[in-house]
Amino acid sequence: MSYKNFPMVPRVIFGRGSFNQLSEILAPKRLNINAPFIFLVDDVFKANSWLTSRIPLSYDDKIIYVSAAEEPKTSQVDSLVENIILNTKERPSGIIGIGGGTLLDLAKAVAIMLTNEGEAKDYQGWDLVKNEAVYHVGIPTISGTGAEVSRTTVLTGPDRKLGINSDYTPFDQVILDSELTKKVPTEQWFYTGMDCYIHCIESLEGTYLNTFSQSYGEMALELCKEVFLDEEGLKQSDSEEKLMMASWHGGMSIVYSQVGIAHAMSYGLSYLLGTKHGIGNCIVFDQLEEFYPEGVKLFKQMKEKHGIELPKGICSELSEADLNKMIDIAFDLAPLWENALGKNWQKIMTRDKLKELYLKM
């Protein structure tokens, strides 16, 4: 039997206020004064001097503000890479992503595409990247996606939504400063946190489960329960730290296993309707009682506790062609279905069954 030999993030710093150490972390990594650090920053922070004034700029370093209103696209990666190449004297010393899963995925993809020829869409899939990425750092400002720890960068391409999944994708350095998550709006906090919760349920109940994944998944699941069900006794700062660690452990739980039905189906929603990943997972998971009875029951309790109303009827007006496209995209993710339902998954999840599920959303 051949075992997967996955890379992990080699360096991580954790703690409130650790963002202030960014300057000393980056200094030894600067190649020369003409090789800048490029900071890709969620544009919600444009007017937030509390964060932006602490970004350590020197020489030709640049901040590029990026909208996270839509899911990251391969075309967006290509235009960022072109912008960086045209506006820097030398290849950058590093790419630093500051934001949620969208910004972290973009930072990973840009770091890869600066050293690999062609377009980002050419690398959607498993182990297609040939050259090591430029040095890249991830600094999450919201918790749940696990993008800070994973070896994939999920992108919507011209034909499909699929990650650049490679040994060169993980960050070289991650800074986990839960203070950066303190102003996240409640709904966004919930949807992104549920991405982590759903990672855990899908990993722990999947056929790919092993002790490596299980140990991380169980830890992340417990932390999610504390944050989303028992938070009365938690200080805000403790809750932020626990969710940040849940995100890390949830991401680790799928490194050596896989996600499942909610993620496969939400890729279809995202590709066709532009539904953001976290909310898409929630909309799908809400309908999956048949497959994850305990997990969905707990999810509904969390939803009620935090007064979350999910959008309804988002697929009701779709044409037959649109529904078929969504089904094709979901079915393209065979490892997710096999993890959820076993090797004979196609006998259990037929096109009609999947269509019926989409029409409930």
Contents of the next structure:
Number of protein chains: 2
Amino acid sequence: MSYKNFPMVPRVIFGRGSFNQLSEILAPKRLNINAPFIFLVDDVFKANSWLTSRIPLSYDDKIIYVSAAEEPKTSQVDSLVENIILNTKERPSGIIGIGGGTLLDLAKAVAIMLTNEGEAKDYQGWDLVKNEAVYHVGIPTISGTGAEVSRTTVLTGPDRKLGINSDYTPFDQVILDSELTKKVPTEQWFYTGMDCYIHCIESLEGTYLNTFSQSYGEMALELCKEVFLDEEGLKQSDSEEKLMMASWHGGMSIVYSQVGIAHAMSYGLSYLLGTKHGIGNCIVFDQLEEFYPEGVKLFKQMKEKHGIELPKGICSELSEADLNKMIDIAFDLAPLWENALGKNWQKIMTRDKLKELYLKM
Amino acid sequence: MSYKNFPMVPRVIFGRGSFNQLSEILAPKRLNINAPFIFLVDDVFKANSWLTSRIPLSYDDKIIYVSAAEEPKTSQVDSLVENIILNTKERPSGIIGIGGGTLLDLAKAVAIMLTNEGEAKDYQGWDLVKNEAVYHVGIPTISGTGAEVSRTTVLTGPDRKLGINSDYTPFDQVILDSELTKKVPTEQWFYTGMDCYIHCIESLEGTYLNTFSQSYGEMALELCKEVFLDEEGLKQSDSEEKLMMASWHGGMSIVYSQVGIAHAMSYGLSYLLGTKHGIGNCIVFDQLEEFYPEGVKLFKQMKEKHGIELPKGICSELSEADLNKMIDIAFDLAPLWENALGKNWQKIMTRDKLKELYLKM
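Counterpart to the form predicted alone, namely the form predicted in complex with another copy of the chain:
Full assembly next; the chain just shown is listed first.
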């Protein structure tokens, strides 16, 4: 048996207001005055001077605002990289992602593609990246995805939705300032937080589980319960901090295990319908009582507590061909199914069964 | 307010038998055939071929067996470094520490002192290290100290017991193979495990606590309870894995907080009496009911469950001058006292009070 030698984020700073230390963190990483820092920032912050005025810009440093309305694409990475190469005198000193999972994944992918030839789609898979990425920093402004700590960057390519999994993918630096999450709208807060919750359930209920993943998963699950079932009347700032830590630990939990059915099926939704990852997970998980009975029960409680209404009938208009493509995409993620259902997963989850589940959504 | 930008161990491998992957981990790190890997190994393994036969030696690689009977000293680091410089053709490719906290701290310190001038004692303190250390790997064979994950290496110097705290101190790679801990004698297993337990209590009850430290501390504490109060009849291997993860998380918990009274007082015992850190913490903590009532109560339960008898009267023969020196050493660690008792700690913990506590031990 061979174990993964997992790369961890080598630097982390935690605390409300720690975003103010960005300038001192970046200064020693500047290669020269022609090698700028490029800030990829979620465009919801475009008119938010509370945040943008604190982004330290010197020399040729630039902010690029990016919409997170859609899941990140390989083509989007390629055009960001082209734009950066055309508009900078030298290879950037660093790429700083400020936003949710979409922005964090884009920042990781752009940092990789600045030092690796070809197109982003060529690197979807495991350990295909040859060269070390440009220095890259992740600053989450919404909690749950675990993108700040993971070894992947999940992208929708022409053929599939799949991560660039590599030792060069993780951020060189993460800033965990929960104050940046204070204005997240309730629905998005819920969907993204549930990404973490579902990571935990899928990891803890999976056949790949070991003590490492279990300890992180249990910790993250506990924190999710505190935040989303909040019986104790948490202070808003405490709730934000706890969810930020839940996301971090939840991400660590899947390092040594794997996600499961909700993620596999949600990838299918994203690919065919463009459904965002967080809400997609929720829509799927809501139907998985048979596989994760306890987890789904608690999920429904949390949904109710926060008055969340999930869209219905999203697959009802799909053609047979589209449904089949969606099933192909989901089944392509064999490790997720094996983690959830064991080696004989194909006997448990047939195409018909999967189709039936999709049609319930 | 400024937050610490904490360096984390950038690579970790977890799993029983993962020690077998040491060779493939080290191979790409060899600088050239004249730059050997030096393995610092606890001398309890000297005749243990189960372990030693799996240490991969090529070219001029060397094993140096080191006794962990005493706490590590700055002078010991200096003589190890001198020995290595005299007996290698080039600066080593890496230092690999295999053992408990003593061996891990020695490995970290030796790696630092191979690239920094002067003596180890010159670097006791915070951020005094100028140059990046030699590549260094930590492989714990006993769980609890958190040395595998910490940013310090605690050494007894001519003037004080104090760590070399620096961004260059953490290991570049850690191997968490709980199988290596299977032969630890019960008493040592208990004392070292309690180091972790006490970290958790001191961190969780401290005034420096924040959400980051709290989440790691609670997870580690939960694991310690599972291991040491074991109501569920854990399998031996599960118990070993859980304690290894507890040590890891407990170490992470004090990153952003601090230890407390037991550690401050135990440093005094070590300095004056040479008491090993683990047992020293236990002897002190056993008397701290007034400050950590719940924690000490549980500690006594665990002690009883495992039939541990602590030595008594260890300070009774000390001269007044020695007692005063011990108190000086303990009081020198102001942040630990402040964490435990708040800004006005000196009003709560007087010299007389401290002396009285020492004399109870």
